[in-house]
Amino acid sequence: MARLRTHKAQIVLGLCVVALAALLLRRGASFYGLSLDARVDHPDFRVLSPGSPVGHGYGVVGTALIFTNLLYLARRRFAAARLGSMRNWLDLHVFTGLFGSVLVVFHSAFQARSQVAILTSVSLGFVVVSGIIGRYFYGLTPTADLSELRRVLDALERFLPGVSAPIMQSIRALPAPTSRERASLAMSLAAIPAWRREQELRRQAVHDVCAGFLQQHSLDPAARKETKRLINEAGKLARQPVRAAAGASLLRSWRSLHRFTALLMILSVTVHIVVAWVFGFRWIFSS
């Protein structure tokens, strides 16, 4: 039901995003579609260019957006203290990234007329997509529980009694899942075929000690059928602790990627603030 709910909300979210774009393109279509020449005789350029009060102000909410999604950093430093859930946090630190986003855009009118204002829409494009993949890596990561495998095998005890403990034993007598702290975004995806080696090992382990146990009893055809069927199914349990260290490693590396154009973006987004100012677009500030 938590992970029902958690899907609704990043839906509602989704929506939501996507509501705004298409209500601000709606708002100005008929001047966004226009040449830049073209544009300073349209009657919205006193009000939807970059540095008219609307758009100006579409990037100054933006900007605030995005800077405030920075908060889910603080989160992550105090991860014991009580305010709520990472994953919400998460989805929070998506949705105002993509909203700051969609606003950023409708600021620039769809045009980049200097350096710093492409080096800010660069890199506000590299930390929206990083983000997003990343989102979906995180999605992907199961948590390394083996309480569903003896689940299970609970009920293969059923079929073929006895045949939880060697199980169990086999797969801790492997080596443990690999996982690499501090790897780059490249070690992490070199690391991608032992990874599937190690999997492959933990399937086989389940594969080989229910073989035995098979050869051992007699079984119809119909117990026979569900037997291999939870036999496969724990083959793909036994595999989840090296899926979750896998995926926490590999989550681990593109998050310092994603990290890393925050910061540039940051910067970019800090000099194109700071020559706008000089500049005499002060916004509301303006004298």
Contents of the next structure:
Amino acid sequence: MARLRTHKAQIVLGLCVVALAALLLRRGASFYGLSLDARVDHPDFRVLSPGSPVGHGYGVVGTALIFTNLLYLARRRFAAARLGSMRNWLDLHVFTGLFGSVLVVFHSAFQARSQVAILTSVSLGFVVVSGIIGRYFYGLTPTADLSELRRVLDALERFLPGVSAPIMQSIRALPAPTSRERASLAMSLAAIPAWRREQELRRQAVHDVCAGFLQQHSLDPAARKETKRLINEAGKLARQPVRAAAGASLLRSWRSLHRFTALLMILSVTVHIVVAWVFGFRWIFSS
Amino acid sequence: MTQRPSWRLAVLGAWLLMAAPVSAQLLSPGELAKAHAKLEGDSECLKCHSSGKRIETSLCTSCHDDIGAELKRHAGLHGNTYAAKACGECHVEHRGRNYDLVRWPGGGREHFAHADTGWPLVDKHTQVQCNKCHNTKNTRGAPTFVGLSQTCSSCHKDPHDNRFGNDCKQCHNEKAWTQVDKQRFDHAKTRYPLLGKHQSVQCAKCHGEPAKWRGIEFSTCTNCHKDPHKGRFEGACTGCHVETGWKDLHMQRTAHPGLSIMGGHTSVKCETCHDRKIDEPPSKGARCVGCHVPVHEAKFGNNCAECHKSIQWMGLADAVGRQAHDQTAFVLRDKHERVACTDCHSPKLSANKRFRQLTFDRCVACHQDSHQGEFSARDGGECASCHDERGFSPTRFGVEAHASTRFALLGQHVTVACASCHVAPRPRLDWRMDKQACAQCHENPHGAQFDTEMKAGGCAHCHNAKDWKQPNIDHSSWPLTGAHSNAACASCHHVSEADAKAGRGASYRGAPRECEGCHEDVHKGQFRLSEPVRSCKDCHTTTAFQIESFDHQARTGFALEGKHERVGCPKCHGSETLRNGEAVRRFRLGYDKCRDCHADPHRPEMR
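Cool, the form predicted on its own is there; where's the form predicted in complex with its partner chain?
And the full complex, kicking off with our chain again.
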């Protein structure tokens, strides 16, 4: 149920972002479609260009959202303070990141002409894409919880009594999943084959123990079929701690890249804002 | 595992490399247009931008001085229609090298509303190509549309050589050069102003039909007129004739050769002088005395015309009369120089009496005696003993002359205005005064204090005319010594309440003779009310209140010895507050033992 709600929220969020983009695009389609030269003569030049009231407003609101987005970092940094649930903060992080990015893109009027603007655009694009991918990874990463495995093993006990204990014993006999705390993204990616092997070992351990029990017990075809399904499911769930460790390690290194590019973006945005402010481009506060 | 920042450095490097190829343009939001290409580069931003002002107009006009001049003069397109706009609003920059900075209002040069420049194009000007007028270059050597003058002559050659000024529209309009508004045309500005009868002549009479406006000969009258004298008279027609009329006799007389026959000569018939033939000179000669009797008997010479230039005997011009007046017995000086001639030579007098028989030997011949004979006995009533031609006032009767009267002016009296003493009611002040005593003019501020002295010699017994405040007084009964010699009288002899009540000045008799009578006792009775009693003089002198040398032992019986010699007076003689709140320094201490001042550190309990 919780997963469904999460998916729904993600869809609604995605639709909102698309709707905002569509709305702004509809408002200025005739302007944004023109060449740099031709835009000057367009009536919307004094409204939608980056230095004009509305175009500049997009930039101001978008930047404000992006800076709000950074509060998530603070929440993570000071996790002990427990200011709201991390999930809600992550939702806010995603929401402000997407909406802010859309507004900043419209602020640039789809033309990054200064080098600072180009750097900002590239950084912003990378941050957004890496954020979306990271959020996807985050959704895929399971917890290292074995309670589900135990539930399946309990079900398996009906057909193969006494099978649970040897399975758990053989899994525990395997080495703990490899966890890479400070690995770079490349190193984490390089470790994937090792994690796959560790998963296979766990799955194999489940199947090996169950194979012995199946030889000792004669089951009718229906029971055998159900038993095999449960054995397969138990094999999958036995891999879960390795998947969780691998996912967490990948997410850590991915987040590190995401955060670093975000800092670069903030740096170039700050340069852009300072330069604009110094030269008098102060939106509604211009003299 | 330790964190290795190598990948971060790589990303940062790649990020910065994006800017590297155009490192000089890190902040610029795009290439500048061709005209501004030399301003390219991040270090050049402040050539156009200034802090907080986006694009500074004054920075633009520092190069575009022609535009700056327009803005200053509120002239042209920039100074009229776009005066309130910033340059960057129309001339958008950073749009690329090939971007055209000039965006013609209306979408193109052909749609440009020239009226926006403050000079609308009408009629023929609408058909003229832009570059016919706008063919100048600005100070940067680029073709420019600005800076043209609105005067016609800035584009058109003036065929009139500036004879009619530069306001061509006075006669011409923009429809066609040849459409001249005759009503507004001022012939007076041509080389041939129309005078007299020429003003009523039809244009076509001189300029022909169709009209020919240029190349008309007009240097001599015969260019248009026939000579009725058939060349008998030499010289130009204007020697005798004028434009007011061929037969204008009055003007002919003006042009009479030799001498004018205006004024008195106007009624003289030509034959009276030209007694032989009209075109021959008079037999009596050309000099005035040939006809006129020299009434001045050669006093003013034989050249009558020097004064009677305009051929009028009477009523000479004032300037002429005044100039010649110096040759008469009555030279005009000072105020007489500005008197109107008719004030003396009254038109009411007959011509004989008005000039030659005018009486002027005495002032009263013209002036009224303001004193009504008051001084008739003095100098035979001659005004000149007191007055001269510079004016009735001030008079020549000064301080020295006043000494000849019974009251010579001395001291402060010298500066007193005459009218202060010589008041009305005589016709012009009362010059004969019987008052000579001081009290007749001055108020006695002493009341009856000095009646005896007043009887003996009046105020002069003590005072003189030089300065009232420096009386000659014998103060020996109470000698003024020391500081008293410099003190003002009023500091002792001041107006008391009783004096004020009696309405008199300060009392000089009965003034206190003791110090306390005038000076306050700063010791508050310390030396008056306790034994031994001391008078002020025992310690102080009249020279200064401060005691120069105080012999402490002799005066108090307490010798200041040893360390006591160096102790400051206030250490023992401290300040105390009396019951009435006044502060006083205590000099009479009343004790002389050590323990009176000092604490006993040895055996305090033995005290």
